[in-house]
Structures are given as structure tokens and as C-alpha cells.
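Next up is one chain by itself, shown in C-alpha cells, the form predicted on its own.
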Amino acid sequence: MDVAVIGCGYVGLVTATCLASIGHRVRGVEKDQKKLARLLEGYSPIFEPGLVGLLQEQLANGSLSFGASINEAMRDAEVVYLAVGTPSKPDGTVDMTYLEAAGKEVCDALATIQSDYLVTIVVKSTVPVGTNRKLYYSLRQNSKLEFQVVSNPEFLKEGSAVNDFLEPDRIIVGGESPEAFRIMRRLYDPLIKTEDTFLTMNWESAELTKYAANTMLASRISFMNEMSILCDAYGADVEDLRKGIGSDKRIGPAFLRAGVGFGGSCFPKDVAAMEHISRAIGHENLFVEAIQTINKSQKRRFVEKIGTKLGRPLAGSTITVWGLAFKADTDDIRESAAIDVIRYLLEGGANVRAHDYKAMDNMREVFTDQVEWMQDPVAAAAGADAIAILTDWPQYNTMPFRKISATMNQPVIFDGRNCLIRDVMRENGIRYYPIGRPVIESNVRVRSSSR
């Protein structure tokens, strides 16, 4: 099928590349000239494992192309994805400016082309409940062409987005047109393993499903963060708690890891939007409000622990931050816990050094010269009063901790992701403070046997 994807940001680029890889002819539209130049050269403007290789392969075989013109992309398109940004406004509501403009441009292009076949407009962007219905009737008033609008929310996890797209748990399509449902079923046919994978419903159900899914996942993280406070107070281990409740088939193990708080482009934005969706009908959603409060509190509590356990005043101390991305295997810093933690540390008078494997350039735009940017995590630790881990990059677990312990002012690590091995910390004489787990405060070092 011929497909156009309007917007080649994170969701749009993954969608365009993966659709091309399963046999469709895809044209991506990107108006940012810098991003477009990189795409035309076969480079991804975002870091996502597996994406660059797949992108270059589809460009080489002609299945995928990019340009700045919606008219050109729409020329033969049977399916048109709207994958533009829907960012949060300062009050937490969703900014629909880009989506509304893209929808109008698509209809204008259709009028120019005068297609005589049904074109399906797919809203891939995350939008408030009621948006697809409003968009359809708004466009219908201004156009007599044959088109339908469907909601097709994305469920991509950064760091595994390519696999999530090609091996989906479910594909949700919301709308009111049986013809559009059939077109979407054919589009996704190579990815559908069982009929239960492809779910159709009305627009509102599809829109709300996206918000409900992310709110539920965020609530699991927040619940475990609340449990980590009890574990700290009573001497329990949140990892044992996670295994204990996660082994219950009714609960399951996913998203039950305690930490310094969730971030990223979806959870904070979608939970805030869920609050506004509730208020729009006069309902005070206490559950959603609690999730947001817990997440904000967890970051400040982490810095307060540093101030309490550091062993010297926070003001004037040197704190090395390992990890800036909101999670490993991405360069995305949107709503990253590191942003709030670094701000709190700076406000407390600390000197901050920072390292990340992919997100340094992005975070540098936030803090510029307020932070010392380090290319080597080992060098970043030398002379520091403590290390704070905020992203669970697996490489941090393989650091030469004996050397790090010897070169720090004092060997102290605050692990905001519970990603290090406690016995390794103990053996290298490191005072170790995880989240909701027993601390290690002895400074006993284990000497290597000489031969």
C-alpha cells in the first residue's frame, strides 16, 4: 500500500520505517530542514536501537523516502498518518496546534489531487478524548472528498520501539467506518499473529485506552515508590517485595521497579492529560493526582537523602551524576528525573558533574555551563564526594569500582535505579544507598589475592 507519514519525530519515524520494512511504500514528511537533511542521508535524528540499520535498508531499496511537501507525499497515498507533536501546555492540557494544522494541510492536498478512492487519515498522535470525532466532522464540513479518520494510538517503548512495532501486543483502531477498519487490517496484516491482536472500537474508546494504559503503568511505578519508603523505614527490601507480588499472576512483574521517578515523553504528559480529561467532566481524579504527587516527591526525596547521608554539607560538595536520559537505550531527556535532581542539587549549592552515553548533548541545552560535562564516567567520579545514578545504563554495572572507590573524595553511591550489585559495592568499600533496599555503610574492602 502507498502510505504517507506526516511528522518524522520519534513515533512518526519508527512508524514510517517499520511500515516500509513490511512491504509498504512510505513517504515521510518532515518540515524541520536539519532533521530532513539527516534523514535523506540515512541518519536518524533520534537514538533508538535497531532503527538506523532498518532506515538505511529501506531507503536503499526504495521502500522509504522523505521530503518536506505534504502534497508530494499525498500523491498516491491510500493511508495518511498524522504523527505530529501534541505537547503539553504549561497548565497540563494538550496543545493541538500542530495536529489541527496537519489535518487541514492533508485535506487541502487531497482537494488538489482530487483522488477518486477512499483515503484513510490515521491519527497516531496521542490526543484528548473526542479529538478524532471533532477532526472528522471539522474536515468533513470543508471537504467533499472520500476520506475517513481513525485513531491508532501508539504503544512504543523507547529503547525497544522497533520490536514493539513489529511484534505488537495489540493494534487498536478506533473509528466508525467498516471500510477504514478493513484498510487498516490489510495494512497491518503482516504483524497480526492472531485475530485478538487487532482490536476495533469507537474513536473515544481508542483515545481513552492510550491514556488509561500509560496511567496504569505509571501508577504501578508510583505504587512501588511508595512501598520503597516503607521498606526504608522497616528494613524490608523492595526487590523482594517486587518478586513477591509480581509472581502473582493477577499482578505480574512488569513496571514494578522502584526508583527515583518516571519520566519520558509519555507517562508525565499522559497522566497530566488524564487529570484534565477528568476535570472536563467535573470529576476530581484523586488516583491520578496521587500518581503525579508521588512522582514529584520521589525526586526531591532522593536529593534529601543525598543531603542527609553524604557526611558533609551539600553546599560546596561535588556530586557526579551518572545517567541523564529518562531511561537506558535512548537519548531522550524529556521529563527525565535527572533534570529535577540536578536542579535540586544546584539549588543546594553542590557542584555537579554529569555523564551519559547518549543524552549529554540534549541535557547540555538545559543546563549549559552550570554543569561540568564528562565524557568518561570513571574520570567523572575522581575527586567526587558522591555518585548519583539516575539512568540504568548497563555499562554502569561494569565500572572498575575498586579504582573509582580509591579516586573519590569519599566512596559513596546513591543508586536511584537500583541497578548496581550490592555485593560489589560492599567488596569495594563503597557506602551504597539504593531505593527501598538495605544500605551498605561499612567500608570494608576485599583485597584481591596475589599470585
Ligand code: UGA
The other form holds:
Amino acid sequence: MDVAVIGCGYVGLVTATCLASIGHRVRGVEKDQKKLARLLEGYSPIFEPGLVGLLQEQLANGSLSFGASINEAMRDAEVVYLAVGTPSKPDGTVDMTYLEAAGKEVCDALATIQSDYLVTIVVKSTVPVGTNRKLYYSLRQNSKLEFQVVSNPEFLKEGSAVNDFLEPDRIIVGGESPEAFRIMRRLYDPLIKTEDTFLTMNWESAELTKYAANTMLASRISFMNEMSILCDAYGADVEDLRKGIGSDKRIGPAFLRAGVGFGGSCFPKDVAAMEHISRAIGHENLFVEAIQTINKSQKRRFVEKIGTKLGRPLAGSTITVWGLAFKADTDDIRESAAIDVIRYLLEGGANVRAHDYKAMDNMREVFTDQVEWMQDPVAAAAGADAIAILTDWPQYNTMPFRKISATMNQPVIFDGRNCLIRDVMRENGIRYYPIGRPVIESNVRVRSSSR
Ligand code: UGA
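Mind giving me the form predicted in complex with the ligand, seeing as the form predicted on its own was just shown?
Entire complex below, previous chain first.
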């Protein structure tokens, strides 16, 4: 099928590339000239495992092309994806500027295109409940052509987006037109393993499903972070708790890892949006408020723990932060726990050194010269009073801890992601503070007390 994808940001680019890879002819529209130039050269403006290879393959075989004109991309397109950004405004509501502008351009293009088939407009962006219905009726007023609007929320995780797209747990299509449902069913056919993975519903249910899924996942993390406080106090182990409850099929094991808090461009934004969706109908949603409050306090609590367990005043100490991205395998720092944690450390008077495998350039824009940027995690630890781990990059697990322990001012690690192996810490004489897990209190050897 001929497909246009408007907006080649994270979601749009993955969608365009993956749809091309399952046999469709896809044209991506990107207005940002710099990004467009990179895409035309076969480079991805975002880091996402597996994406560049697939992108270059599809460009080379002609299934995928890019341009700046919506009008051009929509020629022959049976399906038009709107995948522009819907960021949060400072008050927590969703900024619809880009979606409305793209919708209007699509509408103008529809008015000039003389096609004799039904065009299906697919809203991929995460939008407030009621948006698709509004969009449909406002576009209707401006076009005599046959078209339909469907909501098709995305469930892509950064770091595994290509795989999530090509092997979906479910595909949700919201709308009112059986014909549009049939078109979407045909479009996604190669990805549909069983009929119950293709779910159709009305617009509002599809829109709300997206927010509900992310809120539910975020709530599991906040729940486990609350449990980690009880585990710390009573000497229980939150990892055992995770296995203990996760093995109940009704609960399941996913998204139960305690840590320094969730971040990213999705959970914080979608939980905040859920609060607004509730407030809009006069309902005070205590559940989502709790998810947010717990997530915020988890970062503060982590720095307080550093302050009390460091064994020396935080002010003037050197803390090495390993991991800046909101999770491993991405350079994305949006709402990353590292932002709050570094800010609190600096407020407490600590000297902060930072390392990350992908996200250092992005974080440098936030903290500029307030932080010492380190290319090598081992060198970053030398002379430090503690290491704080904020992203679970697997490489941190295989660090030469004997050397690290010997070169630190005092071998202390605060593991905000519970990602290191406890025995390795013990063997190397490291005082180790995970989250919600028993502490390893080795005898700390302080190298110099001159500071
Ligand atoms: C999330 C959802 O998982 C996707 O299904 C959804 O499509 C996407 O948002 C979106 O709305 O676009 P993503 O933000 O890429 O995906 O990242 P996750 O893997 O979900 O992680 C989010 C945060 O939760 C990270 O900071 C991670 O470290 C944290 N997390 C995750 C935990 O603290 N504990 C866990 O057990 C899992």
C-alpha cells in the first residue's frame, strides 16, 4: 500500500521504516531541513538499535523516501500517518500546536488531490481523549473527499522500538468506520499473528488505552519503589519481592523493578496528562497523584541516602555519576532521574563527575560546566568519594571493580538501578547501597583525609 508518514521524529521514523520493511511504499515528511538532509543520506537523527540498518536497506530498495512536502507525500497515499510531537505544556496539558498544523495541511492537501479512493488518516501521536473525533469533524468541514480518521496509539519502548513495532503484543485501532478498520487490518497484516492482537474500538477508548497503559506501567514502578522503602526498613529484599509477586500470573513479572524513579518522554508526560484528563471532568485522581509524588520523592530520597551514608559531608565530596540517560540503550535524557539527582547533589555542595555511553552530549546542555564530563567510567571513579549509578547500562556490571575500589577515595557505590552483582561488590571491599536490598557494609578504607 502507499503510505505517507508526517513527522519523522522518533515514532514517525520507526513507523515509516518498519512499514516499508513489511512491503509498503512509504514517504516520510520532515520539515526540519537538517533532519531531512540526514535522513536522505541514510542516517537516523535518533539513536535506536537496528533502525539505521533497516532505514538504509529500505532507502536503497526504493520502498522508503523522504521529503518536506505533505502535498507531495499524500499523492497516491491510501493511508496518512500523523506522527508529530504532542509535548507537555508547563501546566501539564498537551500542546496540540503541531498536530493541528499538520491536520490543517493534510486537509489542504486533500482538497487539491483528486483521488477516487478512501484516504485513512492515522493519528499516531498520543493525544487527549476526544482529539480524533474533533479532528475528523473539523477536517470534514474542509474537504469533500472521502476520508476517515483512526487513532492508532503506539506502544514502542525506546531501545527496542523496531522490535516492538514488528512484533507487537497488540495493535489498537480506534474509529467509527468499518472500512477504515479493514484498511488498517490489511496494512498491518504481516504483523498480526492471531486475530485478538488486532483490536478495534471507538476513538475515545483507543486514546484512553494509551494513557491507561502507560499509567498502569508507571504505577507498578511507583508501587515497587514504595515497597523498596519497606524493604530497606524491615531488612527484606525488593528483588525477592519482585520475583515473589511477579510469578503470580495475575500480576506478571514486567515493570516491577525498583529504582531511582522512572523518566523518559512518555511515562511522566502521560501520567500528568491522565491527571488533567481526570481534572477536566471534575475528578481528583488521587491514584495518579500518588504515582507522581512517589516518583519525585524517590530521587530526593536517593540523594538523602548518599548524604547520610557517605561517611563524610556531602558538601565538598566528589560523587561520580554513572549513567545519564533515562534508561539504557538510548541517548535520551528527557525527564531522566539523573537530572534531578545531579541537581540535588550540586545543591548539596558536591562536586559531580558524570559518565554515560550515549547521553553525555545531551546532558552537557543542561549542566554545562557545573559537572566534570568523563569519557571513561573507570577514570571517572578515581579519587571519588562515591559512585552513584542512575542508568542500568549493562557495561557498568563488567567494570574492573578491583581497580576501581583501589583508586577511589573510598569505595562506596549507591546503585540507583540495582544493576550490580552483590558478590562482586563484597569481593572487592565495596560498601554497596542498592535500593530496597540489603546493604553490603564492607570496611571502608579511606585513601586520603586531606580534603
Ligand atoms: C514507555 C512504554 O514502555 C512503551 O510501551 C510506550 O510505547 C512508550 O513509553 C511511549 O508511550 O511512547 P519508554 O518510555 O521508551 O516506553 O521506556 P520504558 O522502558 O517503559 O522505561 C520508562 C522508565 O521506567 C525508565 O526510566 C526505566 O528506567 C523505568 N523503569 C522501567 C523502572 O524504573 N522499572 C521497571 O521495572 C521498568
